[in-house]
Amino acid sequence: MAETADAVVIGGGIHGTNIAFHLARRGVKKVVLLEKTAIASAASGKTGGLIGSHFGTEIKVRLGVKALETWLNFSEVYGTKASPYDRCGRVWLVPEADVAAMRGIVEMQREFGSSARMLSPEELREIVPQIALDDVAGIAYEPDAGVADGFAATNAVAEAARRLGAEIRVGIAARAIAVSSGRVVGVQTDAGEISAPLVFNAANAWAPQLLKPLGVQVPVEPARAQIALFRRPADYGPRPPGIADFVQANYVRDHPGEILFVGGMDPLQEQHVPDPDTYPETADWDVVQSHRDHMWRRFPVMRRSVFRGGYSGIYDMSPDLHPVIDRVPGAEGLFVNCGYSGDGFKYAPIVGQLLVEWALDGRPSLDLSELRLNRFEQGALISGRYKYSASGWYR
């Protein structure tokens, strides 16, 4: 006889754990989260953890601003003693061609409640005196933004959900989603079937595989994102904020151990992989060298840095670089949440809340219709008010 639950969440990343947390917080009695490997074992555990709201589309700005409220109050929301969120601020750098777009984005951020503002080079050097800005024409700054420890944050949310009564089952994979008479009825797992009237598929790049047998095509593909770690020299200077460099299409952030964490800003340049279960989890030396060269140009003092390693994570890439957050057609009670294309970590606190509102109240408190699944077949790909020409993808 099948086990029964009130809701099943598939995926133990930052999105899945937040959905489980909000379900339990709303009083859903039996919430089961399924994670086949470990909490934060995939994208959430390898993320750059950049938090902020500087994006070219209104929906991303609104989600980023709302999510930041939770990141700033992480300990209170999730009941932790220490917060994994570091309010170190975030900086965005652009060339001359993109200054007008940057000003427009900052205005949009402020319209929705962000503390973002433009900075002069002199103002930025007060924060980051070691930075080289000869090729930079525009600087935006969001002082409340910052970075988070992805592994620690995801596990803290999972533990908060557990304290509220959710069952976190690690080592149990979801193998199929069962639908009958137009409704979801449960999930087939390695350990047997779980019957449930609500199922949330938050399995990142693995999410489309679970929907394909239902005749639902989700055009999300896995891509390999590579980062490099460099030990800062003793005379590096003050710890940096998170920096998104659209002149060079890379980002840097502080990492524990006096490390500078360097990754690429353009997800369209990342290598697509056929199978998210078998991709190389190391970093290629040519990518490490590229990250190093960009870092040296922006921070000349880092020419005396020491390479400390690198690794790869997985992006779940959608055609327009925006997520799919929707009810699955023909399966009442089934929701899908994937396709963030490299910037999904920051949104998880608010997306979890919105999905649970949608499931329990009939509609989310923030309109998510722009992120519907059928926009791809309708030719309604999302394109923002502002794009950065330097890297071409910033939507």
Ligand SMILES: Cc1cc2nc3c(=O)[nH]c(=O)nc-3n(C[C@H](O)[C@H](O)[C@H](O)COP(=O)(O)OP(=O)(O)OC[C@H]3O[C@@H](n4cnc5c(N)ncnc54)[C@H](O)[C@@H]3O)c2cc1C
Contents of the next structure:
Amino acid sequence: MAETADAVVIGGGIHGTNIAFHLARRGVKKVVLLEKTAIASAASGKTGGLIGSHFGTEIKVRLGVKALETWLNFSEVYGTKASPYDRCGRVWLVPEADVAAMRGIVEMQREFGSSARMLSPEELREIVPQIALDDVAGIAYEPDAGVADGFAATNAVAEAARRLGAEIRVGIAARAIAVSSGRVVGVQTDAGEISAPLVFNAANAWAPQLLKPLGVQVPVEPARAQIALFRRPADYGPRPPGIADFVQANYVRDHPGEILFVGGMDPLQEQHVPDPDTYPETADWDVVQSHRDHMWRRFPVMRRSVFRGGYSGIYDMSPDLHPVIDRVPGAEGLFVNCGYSGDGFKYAPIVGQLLVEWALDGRPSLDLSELRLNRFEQGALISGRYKYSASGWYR
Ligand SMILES: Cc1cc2nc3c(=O)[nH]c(=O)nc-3n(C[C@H](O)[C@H](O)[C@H](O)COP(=O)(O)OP(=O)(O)OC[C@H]3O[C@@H](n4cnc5c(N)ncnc54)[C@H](O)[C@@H]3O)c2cc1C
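For comparison with the form predicted alone, produce the structure of the form predicted together with this ligand.
Next comes the full complex, this chain leading.
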């Protein structure tokens, strides 16, 4: 006879672990999380971990602001001794052409409760005196924003879910989602069947392939994002906040071990790959050089840095660079959460909470209808209220 559970979560990344945590926190008795490889083995373990709310669309700003409340109180919310969240602040840099859009975004952030504000070059140099700003015309700053170690955070959330009674099963893959008479009835796994009235597909780049056999198309495709790591010289100066540089279309953050972590800012420039299970996990030298040259320009002192390696991870790209967070049509009790297109780490605490509200209370406390699955076939792609010239996120 099949095992039974009250809810099954597929995927042990930051999203799946948060869903399991919120289910257990709300008192759902038997919650089973299935992770095929290891907790945080995919995007969540490789993420830049930049957290904040500076985006061109209202939905991302609202989710970013709400999620930040949890990141700031990580230890209390998840009951951990230490927090993986580093409130180092975030800075966004734009060229002249994007200054008006930046002011609009900052206003929108503030409208939804963010501490964001515009900074003058002099004010930014008080925080990071070693930064070169000759090509920068606009600076936004969000002091409460910051960075988190993705691997540590995801494992901490998984552990918090486990403490509340959720079963975290690592090394067990979901093979198929079972649906009968318009309702989800369970999941077939490597280790047998689990009957459950609630199933959450948080398998990120793998999510579409689990829904395809049900006749549900999710237009989310994997892309390979590359990052590079550089050891800072001894006289580098103060640790920088997380910097999103739209002049050069790349980002820089502080990383443990006196290292700067550098990645690309435009998800549309990342390389599409056919299969999220087999892609080169290293970084290509031409990409490393491009990241290095951008970093050198912004931080001339980094010309004396030491290259310490690079790697690639997978983005789950959707056609409008916004996630799909929805009930799956024709399968009552089945939810999908994927397609973040390279910026989904930060939202996980609030999205987990909202999905669980939706499943248990009938609707989430923040309207997610814009992120519905059928927006693609309806031609209702999400478009930013404010747009930046140098990033797909803002086009
Ligand atoms: C290089 C890089 C930098 C990034 N930088 C940032 C950033 O600075 N800020 C930000 O907010 N976001 C960033 N992102 C995006 C962010 O990391 C992701 O959106 C987020 O981690 C996705 O979390 P997830 O839980 O949805 O997916 P994942 O972490 O990918 O987890 C999905 C899990 O599902 C498992 N799985 C798949 N299929 C099955 C199955 N059939 N059965 C069981 N388990 C299965 C996988 O093994 C995997 O562990 C970055 C991503 C990358 C790759």
